[in-house]
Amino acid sequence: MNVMVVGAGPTGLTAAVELARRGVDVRIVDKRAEGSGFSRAVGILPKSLELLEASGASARLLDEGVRIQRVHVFQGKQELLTVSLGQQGADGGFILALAQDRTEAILRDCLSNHGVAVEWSRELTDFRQEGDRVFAVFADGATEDFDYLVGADGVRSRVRDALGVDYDGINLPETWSIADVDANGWPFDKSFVVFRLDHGRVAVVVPLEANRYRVISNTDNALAALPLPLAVTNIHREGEFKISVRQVDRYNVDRVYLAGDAAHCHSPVGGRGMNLGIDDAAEFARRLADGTLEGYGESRHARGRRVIKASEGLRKFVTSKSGINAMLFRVLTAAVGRVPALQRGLGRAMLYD
């Protein structure tokens, strides 16, 4: 049996690793010339670490990443709440923060241990399905056939477009901004910090490694939005981005399957995007090995729908410009701060779906 994986981000690499370690003949291609040097997604949840344990990737991720065990919530400069994730258990009471480019590099190394390398500058342009074969057509004119094809090629997926499945949803109007920086003296070097600001604005600071941080905001300048000083010594990257909230109506057509951002996308609020893609990929590999692929589409669509609903609910609440919501935010954070059981419940919700 042979499988073609299109896209060498975390989702595609997870699919390739999980297939290869099960003895499946797998190839993985990407139209880019090399892996991204950007640190896009940064939070790796306990379930993802569990899924990647058998391949050996988790141990290496844990060696490099920062274990985030607390979340600090501010209203402006005033701290309202600290949630300890460590209360959820010594083994899983943290979110692992690591730049996405390092996560991808580790997954590529694990894949190479199985004798598989990413085929860079290899662009899929089309495919056709005939019987029990998928014929993939590449930009150089070559055509090759496979038992299955997995589209993990992102929000602008060529595989999804060629399948003709609907990618229903909306584009949010606001612009978000991002900055990856080196900084000295930030007191929350092992914590997520969430700032709720006036008029529905938010800013989040996440450690990436020693003295390196990711800052995200729903404003046009993430660093300027911070109400507390961050002593920046170097800027690795700054940029702006828009958010779409979408999900395909079908996760597969016959022998071609979709996973990760090719199948769903949503806001970064809640930190579920990359983790949901890893989960998609791992389930595809497991179901292929178990002979239960017919259940993949229904299972992943339901899972994606739940994650998108939760992520959107949280985004709308936190970024609401309503004065009533602002008051409710203060009331709820005060209540959670006074009741340990509520803190434990919130901490668990941050770690597990």
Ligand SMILES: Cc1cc2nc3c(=O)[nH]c(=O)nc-3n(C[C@H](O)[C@H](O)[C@H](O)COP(=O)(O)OP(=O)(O)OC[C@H]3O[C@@H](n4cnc5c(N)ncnc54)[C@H](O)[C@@H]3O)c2cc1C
Given for the second form:
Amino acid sequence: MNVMVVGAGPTGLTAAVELARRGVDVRIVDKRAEGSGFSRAVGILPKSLELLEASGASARLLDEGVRIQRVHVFQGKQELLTVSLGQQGADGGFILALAQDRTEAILRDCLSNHGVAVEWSRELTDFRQEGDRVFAVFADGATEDFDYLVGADGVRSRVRDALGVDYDGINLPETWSIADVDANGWPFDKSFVVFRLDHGRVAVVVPLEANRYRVISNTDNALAALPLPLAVTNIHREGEFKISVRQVDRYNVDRVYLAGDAAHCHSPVGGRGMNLGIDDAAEFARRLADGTLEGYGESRHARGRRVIKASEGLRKFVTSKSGINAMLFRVLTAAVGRVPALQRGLGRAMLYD
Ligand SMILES: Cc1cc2nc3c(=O)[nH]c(=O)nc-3n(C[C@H](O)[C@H](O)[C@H](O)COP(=O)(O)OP(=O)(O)OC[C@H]3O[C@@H](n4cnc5c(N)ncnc54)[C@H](O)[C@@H]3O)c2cc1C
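Form predicted alone done; form predicted in complex with this ligand now:
Below, the chain from earlier opens the complete complex, with every other chain and molecule after it.
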């Protein structure tokens, strides 16, 4: 059996690694000339680490990443709540912070242990399905046939377009800003820090490695939005991004399957996007090996819908401009701060839901 994976982001790489370790003849192509140096996702959740354990990727990710054990929630400069993730689970819960380009590099290394390398500068332009074969057409004019094709080609998926499935949803109007910086003396080591500001504005600081931080905000200048001083010594990059919230109506047509951002996208609030793609890819590989692929679409659609609903609920709540919501935010965070069981529940939701 042979499988073509289109796209060497975290989703496609997970699919390829999980198929290769089960002995499936897998190939993976990407239209880029090399791995992206642009890192989007940072937070790796416990479920992703569990899924990537058998391949050996988790051990490497754990070696390199920062274990985030606390989430500090501020209203402006005033700290309202600290959620300890470390109370969850037997070995102490944490979200692993690691820049996405490093996660991808580790997955590529694991793939190379199975003798598979990403075929860079190889763009899929089209495909057709005939009988039980998928004929993939590449920009260099070649056509090759496979038993299955996985479209892990991101939010502007060519595979999805060629399948003709709907990708319904909305484009959010606001622009978000992002900065990756070196800074000294930031007091919240191994913590995510969430600042709720006035008028529905938010800013979040995430450690990437020692003295290096990612700052994200729904304002036009993430660094300027921070209410506490961050002593920046070097700016690695600054940029902007827009958010769409979408999901496909079906995850496969015959032998062509969708996974990752090709099938769903939403805001980074809650840090679920990459993790959901890793989960899609691992489930595809497991079901292919088990002979239960027919359940993939329904299972992944339901999971994607739940994650999008939760992420959107959280985004709307923290970015709401309503005064009532601001008051509710204070009341709820104060209540959670006072009741350890609620804190543990919130910590669990951050890690596992
Ligand atoms: C600012 C920001 C912060 C984020 N933070 C988090 C976070 O903390 N946690 C989290 O879980 N998620 C986060 N996300 C979301 C996460 O980055 C994405 O969900 C994730 O990258 C999706 O991975 P993917 O492999 O599905 O797609 P991609 O990473 O987009 O990879 C798709 C690949 O397909 C290739 N490709 C496209 N078309 C073709 C073609 N025709 N032929 C061949 N190759 C092709 C592309 O070159 C690309 O390499 C964040 C996103 C943003 C924007």
